[in-house]
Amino acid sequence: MTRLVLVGAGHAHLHLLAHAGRLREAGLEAVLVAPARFDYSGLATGVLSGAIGREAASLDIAALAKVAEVAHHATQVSAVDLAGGRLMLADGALLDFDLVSFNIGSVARDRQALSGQPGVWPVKPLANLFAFHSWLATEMARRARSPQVVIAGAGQTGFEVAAAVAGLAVRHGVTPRICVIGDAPGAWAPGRAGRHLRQALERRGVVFEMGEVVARTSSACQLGDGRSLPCDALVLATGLEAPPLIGALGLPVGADGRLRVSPQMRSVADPRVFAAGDCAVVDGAERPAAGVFGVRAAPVLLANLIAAATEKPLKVYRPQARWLSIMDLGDGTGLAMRGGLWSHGRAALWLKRRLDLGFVARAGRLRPGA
């Protein structure tokens, strides 16, 4: 048997669990290394705003692996010895591999090394965002007012987190106190959507400031231009990059440290190494970190792992040039965007909930060979 180690339980590897029988038929012994639960990013801001419970956005990976009859190590990979074909796990175990696939998502970019300081909450891993929700909800209830929240980053994630925090404040009957720091807020959105969304958030009490957060004190944030802003909680929404493990592989990486893979989903430098999702970037078809690409790549990854084990030609994955992105705005509305088109309203959020809750429900019901 050819040993295939699946590192991480993202969108693509959930698909592999569902088809574990096909892997076995091809002579692949699949082993999964991933935490016991998977938090789904599409519902994260819904949890943050208090609109849905965390259980609705979480999957029991240990249970799915058991049903799939896939050996599961509920831990993380701490180091990789590519030359020796061996993984070192965080619990001290060693795991040999013939093929390895990475689907470990992304982490928040932190150029100022602010993570780990008191009151700093990176948006990823998602467990941070859910812990931030618990802290915020407790503080709002205890103090009967909102803590001063500063969000570093005026991209799509920064806007969506601001909207979710504002929604949570309204649910607790307190006035939002939110400041978003960044350059060109809303420039990432098509047409007038960015300006429209910024104005909608300003009406809900969100303040926008130009600049960059460079330091954190016990009660303030320091900006690069010397200004100091009151801050009880700092959220890092400064963009996403691959987890450090990817860079430590010593293989070629692209933008934001993502593993460079061929259109066949394998490393451009090591044919034993495959990757999908936020931690990878396809040469010649660079796309931003978004769950839709992991979902679309999953069937190709499955086919190519089987092909690699059986010495057959590999398929090509072509990421779509346009994709649907829907933001949850924490007030019962959503902002849907695709290419240059956009729509704001309750229908957009209804569609988002239908798609995201449907994905989690289907993944939770997965059976090998389904």
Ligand SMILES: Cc1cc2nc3c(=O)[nH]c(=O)nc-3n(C[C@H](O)[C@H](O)[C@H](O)COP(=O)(O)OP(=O)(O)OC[C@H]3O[C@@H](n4cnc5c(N)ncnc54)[C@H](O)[C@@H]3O)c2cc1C
Contents of the next structure:
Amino acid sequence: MTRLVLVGAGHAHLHLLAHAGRLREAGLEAVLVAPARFDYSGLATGVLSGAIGREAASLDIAALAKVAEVAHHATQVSAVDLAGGRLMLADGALLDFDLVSFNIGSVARDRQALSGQPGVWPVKPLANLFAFHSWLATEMARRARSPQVVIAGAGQTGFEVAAAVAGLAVRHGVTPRICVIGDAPGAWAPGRAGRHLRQALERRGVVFEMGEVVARTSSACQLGDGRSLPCDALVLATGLEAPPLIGALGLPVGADGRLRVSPQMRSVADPRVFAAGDCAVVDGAERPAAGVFGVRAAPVLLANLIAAATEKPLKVYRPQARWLSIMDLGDGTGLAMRGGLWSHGRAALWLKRRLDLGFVARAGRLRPGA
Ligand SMILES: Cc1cc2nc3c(=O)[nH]c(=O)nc-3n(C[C@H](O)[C@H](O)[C@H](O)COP(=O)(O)OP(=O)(O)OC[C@H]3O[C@@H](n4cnc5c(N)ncnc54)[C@H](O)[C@@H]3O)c2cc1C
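Structure of the form predicted in complex with the named molecule, given the form predicted on its own:
Let us now look at the entire complex, which starts with that chain.
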């Protein structure tokens, strides 16, 4: 048997779990190394705003691996010895591989090394965001007042987190106290959608400031231009980059430290290494971090791992040039965007919930020995 180690249970590897029988038929012994639970990003801000419970946004990976009859180590890979074909796991175990596939997502960019300080909440891993929800909800209930929240980053995630925190404040009957810091807020959205969204958030009490957060004290954060802003909680929505494990492989990486893969989803430098989702970038087809790319890449990844083991020709994955992105605005509405088109309203959120809850339900429904 060829030993295939799947590192991370991201969107693409969930598909591999669902088709583990095909891997076995091709002579692949699949072993999964991933935390016992998978948190689904499409529903993350819904959890943050209090609209849905955390259970709805999470999958039991240990149970899924059992049903799929895939050996599972409920931990993380901490280091990789590529030359020796061996993975080091966070629990100290060693695991040999013939083929290895990475689908380990991304982490929040942290150029000022703010993570780990008290009251600093990076948006990834999503477990942080869920812990932030619990802390905020407790504080809002206890003090009958919202803590002052500063969000570093005025990208799509910064806007969505601001909207979710505003939604949570309304649920608790307190006035939102939220400040978003970043340059060109809303410039990432098509046409006039960015300005429309910014105005909608300002009406809900969100304040926007230009600048960059460079340091944090116990009750304030410092901006690069010397200003100091009151801050009980600092959220890092500063963009996503590949986890450090990818850089440590010593293989070629692209922007944001993502592993450079060929259109066949194979490292451009090591044919034993495959990758999909946020931690990878397809040569010549760079795309932003979004779950949809892991989902769309999954069938090609499955076919190519089988082809690599059986020495058959590999398929080509072409990430789509346009994709639907729907933001949950925490007030019962959503903002849907595709290419240059956008639409704001309840229908957009209805569609988002339908797609996201549908994904989680399908991924959680494996047939025994699939
Ligand atoms: C607040 C927020 C909201 C978002 N909303 C959306 C949205 O609505 N739609 C959308 O398309 N995108 C959204 N995104 C982007 C989205 O999170 C990512 O693009 C998507 O999750 C990437 O999917 P993936 O399959 O690459 O990895 P992930 O879904 O991140 O899964 C990777 C898995 O690998 C595991 N892992 C990590 N390191 C290791 C390791 N060393 N060893 C083993 N396992 C490991 C992790 O625990 C995780 O379970 C959002 C992001 C944020 C921060």
